[in-house]
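Shown here is one chain on its own, the form predicted on its own, set out as structure tokens.
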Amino acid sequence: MEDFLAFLRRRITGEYEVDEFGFDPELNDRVLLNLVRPLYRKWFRVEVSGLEHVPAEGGALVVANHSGTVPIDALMMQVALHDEAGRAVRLLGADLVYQLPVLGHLSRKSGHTRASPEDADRLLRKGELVGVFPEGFKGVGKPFSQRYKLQRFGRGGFVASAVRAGVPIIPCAIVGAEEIYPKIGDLTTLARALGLPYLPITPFFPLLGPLGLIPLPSKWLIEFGEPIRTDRYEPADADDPMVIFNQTDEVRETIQAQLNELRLRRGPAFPPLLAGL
């Protein structure tokens, strides 16, 4: 209880650091992570594997597939190398999160930053741990149909970004999100309306209401693999469109294997009574 008023305190007092992308780390570690840590540990029981891929300090940039309808993989992501690697990973999003008033304060406080290169090029500079799931919107709101299947890496500008700091590249594959909110329409003229990228449709939303937005529990896995150097190039081919189209599909081609490997090892995504579904 004590140690609860003082933190309090300090919150009331102000007498706590912010960093100039707005991250709270006391926040963070304090509240934020406690609050999405169960889904963590007991609803979707994720194990971690390739941590010793994660260096325990300095500069590095993870780079993840992207998928679930809504970006919990990412929050996932964040509590596996905050409690497993000891590492605060600074996530890049779309411009979307932040331009919403909650939800992009709270993105702030928790390390993330809006994903361009200006900001990424900072963070590693610092030698920050830094992540970004370039496949976006087309990836997080794919059908079900297309699961575990990588869309396109945009124009590689997470590679330019860690060529010009020479950092390593830490691919990473998350098996589980695919499954807990199974997309299976869209409802187009809905989301242009509210100015969403889409409105999914899934087997329990919107029939279901509220309840439907209950994620299925899905067993989930999260592979950090060997990290791809990039300290091979000078930081002027950062500029040079081959050299980053080329490490660009080494890393997408790195982490579709890893996912392929990585279903096969998990097996069933649900529980026996859940398999059917």
The other form holds:
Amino acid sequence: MEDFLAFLRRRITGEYEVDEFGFDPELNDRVLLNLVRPLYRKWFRVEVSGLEHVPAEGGALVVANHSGTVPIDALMMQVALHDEAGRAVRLLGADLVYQLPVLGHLSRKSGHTRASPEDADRLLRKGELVGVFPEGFKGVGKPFSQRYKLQRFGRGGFVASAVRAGVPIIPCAIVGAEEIYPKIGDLTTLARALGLPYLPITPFFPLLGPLGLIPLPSKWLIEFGEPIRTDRYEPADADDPMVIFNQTDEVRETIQAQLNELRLRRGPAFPPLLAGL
Amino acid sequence: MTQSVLVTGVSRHIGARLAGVLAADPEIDRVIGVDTVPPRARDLGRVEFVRVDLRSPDIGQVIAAADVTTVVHMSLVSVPAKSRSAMKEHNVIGTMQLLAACQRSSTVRRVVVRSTTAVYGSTPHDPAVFTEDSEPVEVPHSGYAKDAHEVEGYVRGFARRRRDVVTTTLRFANFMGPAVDSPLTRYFGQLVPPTVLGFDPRLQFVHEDDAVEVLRRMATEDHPGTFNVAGEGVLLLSQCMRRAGRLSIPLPSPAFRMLGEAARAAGLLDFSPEQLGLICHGRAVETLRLAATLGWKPKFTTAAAFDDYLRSRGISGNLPLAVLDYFTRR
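Next up, the form predicted together with its partner chain. The previous block was the form predicted on its own.
Now the full complex is given, and it begins with the chain already shown.
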């Protein structure tokens, strides 16, 4: 109680620290993460493995697959790293997020920033754990039929940042997000009119209206793989496209292999009905 | 060699303080202050005041007559006193005339120009932190920021043509402090300042004492180049409001813009489109180059500068805090 009052007092008087990216660790720990944690624990029952591959301190770049129509997987990874590895991951988000009211500043307060080489380099130089989803909208917005097939990994900018900073790349596979909003169609014209990358049709949305927005309770596994070292390169190699392409492919193949294996390990996304009876 | 410093914009607060500090320096033989209006009753010591309109070529005669060795150009106005076009004339044409005179001069060997971090603009596509080498994502296309952007262009041209002259450009974050009177300090001075619904920008301030100190060092030492000047750290707008104990009204951005324009029309508050950008998207800059070059850091962090402003204006009292205290009293 005492502690909570002190917290309230700090919030009311503005006596707390926010970093230059707008990250508000106190708000993130005590409010924002608590809002998504029930989803992590109860709804998706996330299980995490490979935590020994996440360094306890210092810069590293976590690279993960992106899926699920709505980027909830990013938040689940954030909770996993916060709760299980004790690290505040700094996610690199899409441009769109920072143009939208509310979402833009909440995302900054939660420690995310806009995906750009400048911001990634700056965070890595400061020894932060940075998280990136190189597939971007191509990954989150892919149709259900394409599930667990990695899309193109951007232009490899994330590898260049890791090489410049000399930090390891930690491949991360997330299984489960593909099934939360199975995207079976796309309202392309309406999406374009609204300035959105896509507007999904799922079995329940827009059919059931707001009810269709409830994500399906699939079973999730998140695995962090063995770090891929980048200190065998010189920082100047970040400007060598061939090095970057090859390294990007290596990371992509590693994550694809991890995904295949993890998917087998999980089995069906939803327990067969009446299985417990 | 005798040192003679010319300070433009000496009738305004920071210019006057700088001139005063320079006049107190025994190494400097003459301090000449110029402005379009005479300084307020304030005692400027041995500063010689010359009333010059920068837009006229008279400034060249002042520089020649006084064998000026250092020019500190402070005279950039950020708020339109009469009209926007007069402000632009003053800022851009004034700088051109001043630089033309400096280029001709055989005595000037150091030019320091005050600019602003507003030249970086303020958009959702910005890098989180601007360095001096960052290009603005969107070149400012209105108001003060546009003027400063153009002024910097002329300064770069001057530096290229007169490589023997040490040219320094200082990009200041918003000034904050007891005597600062700017659109932003007036904004926080309102009883219930409006904010833009759904946005919470990062802001940076530089305390007036630190601004004067940076200018003094740049005017007396050779540090060519461009430098960001800001107090360490950032404050979110919401955090500023909480520290001020202010309740703010969040308005959707079109309503905010309309209100801003109405306030400007009524002469209550100066409001320009680039201020809307700052109040939505904010801006942060890196100041490592300044610290490394001078071996010195601003004494006030952004938060300390803001607190000093609040203290000096007597802004206190925090209604939500009072409510909390009332209910938790034992």
